[in-house]
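Next up: a single chain in structure tokens, the form predicted on its own.
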Amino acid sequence: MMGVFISGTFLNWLESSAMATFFRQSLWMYPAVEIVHITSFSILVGTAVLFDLRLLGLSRKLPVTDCLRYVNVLARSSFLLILPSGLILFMVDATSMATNSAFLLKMLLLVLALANAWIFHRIILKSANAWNVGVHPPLKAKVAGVLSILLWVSVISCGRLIAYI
């Protein structure tokens, strides 16, 4: 598990770290943490979506390179709540998040999803102005899109299962 990758003193350090105890203890701030992680990670799911439906061939008229740059500001700027709101949930309660089968999941899911992100800027976006405006994307294109819908969807739910496993 992730103790394999962590050892467990670093995790017990960390969850017994003043930080830790403060946003496990407080009232308010834990909660209002999570609300940061779960609407940043509504937008950067929601842009994502909108961006993968334009691969699947919505709303050709509209460039994808637009439509691209458009929902990155968005989902970059969305990614910057995600991360360090997701490292506080996590070391509220890390000897726990580190042998959480959900939670683990929804770890391997989040990298294959920005692998899968990474693979498209990289590789496919290259051949983006032969398939604009007007005209169907290419399978490559295609196939990006659902495994992004996909994956952001599965990471959603193996975070929401964290809490039942």
Ligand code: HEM
Contents of the next structure:
Amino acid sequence: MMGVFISGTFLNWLESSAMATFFRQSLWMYPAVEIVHITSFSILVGTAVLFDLRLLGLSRKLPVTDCLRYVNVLARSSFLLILPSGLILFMVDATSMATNSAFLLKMLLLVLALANAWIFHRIILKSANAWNVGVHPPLKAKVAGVLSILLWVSVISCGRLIAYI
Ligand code: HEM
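Please could you give me the other form, the form predicted together with ligand HEM, since above is the form predicted on its own?
Full assembly next; the chain just shown is listed first.
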């Protein structure tokens, strides 16, 4: 399936590269990268769910914009670790990861979760002054919150299932 997008030759090159071989053969480096991966996406998904619960109407005394400003820094910084660690985990076993349906579904859900966040930031947030504090956010904001929670939990579930497929 992924072979449609990335050639087998490239995947073979990636998997046999010096960097992939180093991480594959090292006793501690692969688990260390996995620990970085798990810790960093826990920060991302944890802060996303915290904000989504605010969108669902919890802690209405806390201004939405203040809450967002706080979680945004943590969520965006976590990607600085999620992406490199994820790429290392991928390249170590590239040829089989590229055909692993749990991994492929995870990447699709990851794109959908980022698209949902983009739509919220660029469109829904524009009217935030009207529902910033003390009132329930509008339905469109709540839908974005529920979608975010469902998509991030699905990304985690697929990530975990990679080892079983
Ligand atoms: C922000 C989004 C992400 C989340 C929430 C996430 C979540 C997970 C989870 C839960 C696991 C299983 C860890 C374990 O059980 O030990 C995992 C493994 C993995 N992730 Fe991610 N991940 C994310 C992003 C990425 C990205 C962007 C890539 C690659 C480009 C990636 C590549 C991998 C690979 C290859 C594994 C398999 C490791 C293994 O089974 O040995 N992940 N991820």
